[in-house]
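First comes one chain, alone, set out as structure tokens in the form predicted alone.
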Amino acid sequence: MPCGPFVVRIRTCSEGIADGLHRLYRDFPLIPEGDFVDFEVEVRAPGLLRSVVRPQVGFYCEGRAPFKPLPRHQAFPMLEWGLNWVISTHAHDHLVLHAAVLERGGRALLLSADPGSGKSTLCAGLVHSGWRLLSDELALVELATGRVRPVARPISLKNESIEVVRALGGDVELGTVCPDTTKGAVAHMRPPVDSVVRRHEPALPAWLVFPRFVRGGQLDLQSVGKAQAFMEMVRHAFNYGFLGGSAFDALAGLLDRTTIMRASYGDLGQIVPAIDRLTAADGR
């Protein structure tokens, strides 16, 4: 299966990974077997005791077992969570940062933010509303061209957020909610089709906006210092220590050509209006 810059094959005898993806990456191309592909990865029971007694599962890349194991139930997402440590620990010809990307026009938006900051349920929302999904997690900025590299795969929604994007709309699908993670509830939103098959269309970035959900606020936009945003990215950024010199052109390159907004907000309605009135308005 394509992910982001890699193939991977996935191998499972969870029910609930075969259901989710057929759920949810239906769109994308199967890998005939005995093509190359850089990773596999599985997703089984720890031991044979772990598949009886308080059954388990854990995930593995090439034999190597990055996380403990979790309840069976949580089967999906930690495979989502997987993919998102392989390509976040591998990918060191990409500046990785932690951000959703959006595109319109050929250009770019990025939301940066802190987990529980509703990063993903805005980008879910600018989907709906005609954005094309690059990557709801990570940002992969090719260090040569300062491009965003798409990693169009499933956005990850949790607790309250999951019924307030499967109200958006009937063309919204979700796959199914698993209770009782670390990070509460989990489902995941299947991406577009004209996303899946645009995978390979980067996307020079133009927009760069921190956004934080406050309930019952309002809408407030604030212009952020090119500084600021900086150490901010840097906070951000999987692997900046381990690139070095190019990290930081890369980071300044994507910075000085990009507007950068931090956007408070009370709900869906205020926000994406306003986002695409900023881009709109913003004729580079």
Given for the second form:
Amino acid sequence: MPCGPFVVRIRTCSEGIADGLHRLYRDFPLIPEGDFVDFEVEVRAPGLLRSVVRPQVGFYCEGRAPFKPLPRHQAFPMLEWGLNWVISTHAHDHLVLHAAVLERGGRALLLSADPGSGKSTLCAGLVHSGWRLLSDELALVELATGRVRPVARPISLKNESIEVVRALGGDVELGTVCPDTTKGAVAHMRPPVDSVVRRHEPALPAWLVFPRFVRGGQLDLQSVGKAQAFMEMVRHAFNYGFLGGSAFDALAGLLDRTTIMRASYGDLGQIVPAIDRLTAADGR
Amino acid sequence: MKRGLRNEGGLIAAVLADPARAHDLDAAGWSMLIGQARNADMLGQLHFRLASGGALGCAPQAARRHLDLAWELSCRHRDAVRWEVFHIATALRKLDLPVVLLKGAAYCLGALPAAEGRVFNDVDIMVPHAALTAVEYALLDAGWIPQVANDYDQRYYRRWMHEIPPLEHKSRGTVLDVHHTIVPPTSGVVPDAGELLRRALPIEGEGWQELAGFRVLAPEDMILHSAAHLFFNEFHKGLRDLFDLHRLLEHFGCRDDFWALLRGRAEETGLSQPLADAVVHCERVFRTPLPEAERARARASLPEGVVGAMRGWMLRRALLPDHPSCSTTDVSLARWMAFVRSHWLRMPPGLLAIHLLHKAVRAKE
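Can you swap the form predicted alone for the form predicted in complex with its partner chain?
Let us now look at the entire complex, which starts with that chain.
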């Protein structure tokens, strides 16, 4: 199966994963047997004992486990976290940023924020209003061109945002809700067909937004200076130290070509039209 | 079927020994080769070997990408190791001591072929035993902090091991191991550390005033250390360490008096056995060029009979890359045996029992 810039082979006997793959990855092509595979991943019980007593599952990449095992009912979220790990620790031909990426009119919008700021919820809202999903979690900035390469995997939603996104309407399809993970309840939203089909089409960034959901808050948009944004994005980069000088250049290039805003909001109904207005005005 | 699997298990070793083998690989073969090389921490070395054997061009684009990234990483690592050694030298300058770089940092600063494509997890240095405390305080002053907080582990290192607990730099996050000799004294093998320091050679051509007191072990001692490190341990990065040895033997082995000197030093230091293992397994896996007499001598000096057969069986498997394509039941068993053996070799039975008891009690907590 394609997984961002890589091809992965997934082995598992978990029904939760089979179900999740059927529902959320149904538009993805199967890579023919015998083609080059970048990573073999497996989700299985860590040992005989743990397949029977308080059953657990572990994520294995080429036989190695980057994380501690989790209870068996969390198999699908574990696969998703594992695949994020595979991309963020190996795609070093890119600057890897913790950010959601969307595209409209050939130009990309990056949403970067700490966990719990409502980034994924906003991402789902923008997808619902017609933006193309490039990624919910990882922005892969090509070092040579500055373009962002799509990952186009399911959007990970937590706790109340699951129902907020479900309420958006009929075209939203969510997988099974998995309760009691370390991040609370987790469910994934299927990426639209268009995003999956156009998963090889990168886009040049034009906007960088730092969103922050404030319960009951009013819409507030403020522009952010480049130096401040730089320091913030270094914090959100997975491989900044790893890449050294080329990461600096890629990040500086990104900030030079983007309008940078900080946005706090209390409701998707405020922020989605505001972003539409901002990007439409810039696009003219 | 099992035999077939085992041959595949050695795919990375086969290609490193003979890069022309890469021309026969299909896409699935390349997937396995890249996976094995990644888990063995040898993608950079594989890039180097394919390039020098004229076989890099036959890699499919998707495989080539992993190789190129690993090569770039290894180049950055080389610069990073130089930079780190510069900081260590600055921290230790006022002590005016001989400081010997060991393993990866020595291959890198010594500009040895073993450094090509290699990545480094830490920097290892060796200083005179008498200066250990002064060195530790100087490093603490300069921002290194002990990684091991636990009292038992602290005592274990200081009382029984050949190094103090690993230090981590508070801002760079780099790890530094400070040794006072090349094998744990508890193993019963006690090379003369003073002699190792006396025989060490200055680092040439770096042009840094700060590195004036820095050395690398003499070639023979460097090989003996590398062999002892590999064959007294649990083969965690076994194939990578064996490849280091292969490159060292290949590089130094063409000097006239080298083999006689190496054998002499092995006897003096009590490391003839790991040397014989190194020679036999380098030749078996990587076809290291050896003088006929040395090959015969090394083979003759290994244990015979049931014990010899068991050792051979275990070592052949423990030196496979840690990858699902090689993880058959017999390989897992061999790895477990190698783990037990490494502890047995490093400590006398009484100490081993106490050590295991401590670890077991702590694991429960």
